[in-house]
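Here's a solo chain for you in structure tokens, the form predicted on its own.
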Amino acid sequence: MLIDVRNLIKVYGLEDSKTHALHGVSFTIDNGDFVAIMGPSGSGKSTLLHILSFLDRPSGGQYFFEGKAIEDLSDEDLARVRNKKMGFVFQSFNLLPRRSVLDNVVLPLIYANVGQRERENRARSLIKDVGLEHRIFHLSNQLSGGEGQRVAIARALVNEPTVIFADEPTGNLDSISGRQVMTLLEQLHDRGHTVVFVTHDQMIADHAKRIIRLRDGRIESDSIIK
């Protein structure tokens, strides 16, 4: 089991202005799962993804990642696990605009102190995998939205993570580019990657093998897609 969350609670604000984003959310995710988290605006789906990806901590409940309770880990430990085990794809891509595709993809490996030859070989291989070998030296601000998101996926994979988290990965894309990105995520899942993504779009969620629906910070349904 990769992820095990039990009675997760998340509260924002102080006593006089509390907002309850999550109310006792519980589920598990196994290695190799392909999970969509759905819900309307304000349902808690992005809050949940941020907790799952160690970008935030819960206010209550328990979260076990690979069998370890995250409340027992320091912020430094969490950052170390996050950098080694997790890849992130954001709606806004978060690319460095005046750096090349290659520069953007190798960046996590520089922080991980990987040698220059190995990091360039890894990055080039992934850029080829996402179909952008011909754009490898283009600046990221010269790319289309779909190309930029594919660069972001390559960057998310470069550290060979255990799980890929994606927050509305098609939210800023047209329908054709969105389908291309989801096809790429499907291919990654087929190769054995665990993929967990947030979306409000049913057509995008239908690419997953399992859909967890949230409403008002609670799980409304959790279903396997055949």
Given for the second form:
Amino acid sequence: MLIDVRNLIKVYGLEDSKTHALHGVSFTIDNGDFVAIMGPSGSGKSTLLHILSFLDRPSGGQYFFEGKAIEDLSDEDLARVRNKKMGFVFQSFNLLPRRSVLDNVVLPLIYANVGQRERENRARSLIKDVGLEHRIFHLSNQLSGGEGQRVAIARALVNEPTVIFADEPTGNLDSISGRQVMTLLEQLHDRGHTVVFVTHDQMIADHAKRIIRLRDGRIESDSIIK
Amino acid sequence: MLIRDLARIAMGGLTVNIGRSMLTILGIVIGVASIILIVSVGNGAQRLILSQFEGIGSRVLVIQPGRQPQGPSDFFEFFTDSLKERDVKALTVRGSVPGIVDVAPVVAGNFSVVWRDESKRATTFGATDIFADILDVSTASGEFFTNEDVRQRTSVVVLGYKLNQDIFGDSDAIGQVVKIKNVNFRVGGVLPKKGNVGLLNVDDVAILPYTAAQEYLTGTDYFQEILIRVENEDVMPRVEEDVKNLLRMNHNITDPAKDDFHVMTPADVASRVSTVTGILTAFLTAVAAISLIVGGIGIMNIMLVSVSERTGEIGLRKAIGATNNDILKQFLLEAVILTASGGVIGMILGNTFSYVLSLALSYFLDVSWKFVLPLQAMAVGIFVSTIVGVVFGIYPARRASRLDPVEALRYE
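Could the form predicted together with the partner chain be given as well, to go with the form predicted on its own?
Zooming out: every chain and molecule, the one shown earlier first.
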């Protein structure tokens, strides 16, 4: 089991103006799962993804990642796990501006202390996989939206993570680019990667094998798609 | 994270906005450049002064009226009339102080030297025939006055190079009669171009027998200085003591604290001048150092702006595995690279200015001003500018490292 959350609670704000983003959420995700987390805005889906991906800590409940409790890990440990085991794809791509595609893709490997030659080799082969080898030295701001998100996916994969988290990965893309990105994520899943993504779009969610629906910080439904 | 990668990331952060980076370091550049310039020029001035004192020779003692000056309030001690003919006589008596070669009393004044329509103010020295030896000059034309002239109170004058040029231009001055304080003096000799000896510009002076100077010009019977030439450097300390004792006896002084004269060597004067220029240099350097602090504050401001502009970048770096420490190091290193390169540029500029200035001073003031590469100041400049980067970079860097990744990622 990769992810095991039990009665997860997240509260924002101080004493008098507390908002409950998550009201006791429990589920597990196995290695190789392809999960969509759905829900209207304010349902807590982004909050859940942030906690699952170690960007935020829960206010209550338990979270075991590969059997280890998050509360036992320091911020440094979380950074290390994010670097080695997790890949991130964001709605607005979050590429470093005015840097080349190659520079952007190698970034996680720099923090993993991978030597320069190996960094470039790995990045080049992934850039090729996402079909951007002709753009390798282009600056990130010269790319189209779809290309930008493919660079981001290459970056997410470069450190061979166990799980890929994507936050509205098609949110800023036209439908064609969106479909390309989802196809890429499907291929990753087919190759055995675990993929967890957040979306409010049913069409996009339908690419996944399992949909967890949230409403008001609670799980409304958790269904396997055949 | 590897150091090389850290450096590359920091450099990347700076070169993305190279124009702003350059403007940011301007304060540091100016600060370090001024420090280098001040120290270099200060050292040059000091060296120049010291070299001029070397011209007097190390075998000369200078007796001045008044007690050893302890501070500015003792300035008026110089006007004491304690050094008189009898002192010169006592010192001149063979064997009174073994080791003395020559004794040269000096009557200083400031008078206009007039020839026809030309009038020029000059420092006048009433002296003896050996004054030329002590200044280490011999006349370019004509002759220096003799001991006999001194005894006879002959109204003869020897003109410095520039004074002669100003009054007579290209015409021959020897044998001409000039008026000083309405008394006729025959021009006996003209000195060659010499420049400074000690603090005195020999080219601007008029030298005449001290007896004539006392009689016709100052109307006094005392001396502003008595110069003593000794056999060699080794006997200097003993001669100095003997001279003091002799003068005390002459002046009926039993308590050395009540001396009405003091004895100096050119080295004393030089070291006193060095102290003054040293203090001045240190003071100006301190003023310039303030601009380094101001420059540091400028860097801190820009780094804070940069941190908030790059919040998204910081969020991303954290998401993909940068620790707080990695982010801290990145921004701290950016600040240090900024200030240190400002220091290097400032150092190059400061030395360039100083070098150009040394050429200009040598050319226009006609002195042998030597450019001094201030190695110590350069080391301090680089060190301090680096420290400024650390001190003023730490706050923005901490701020960057403590950003919440979720908040930072949301930033557009």
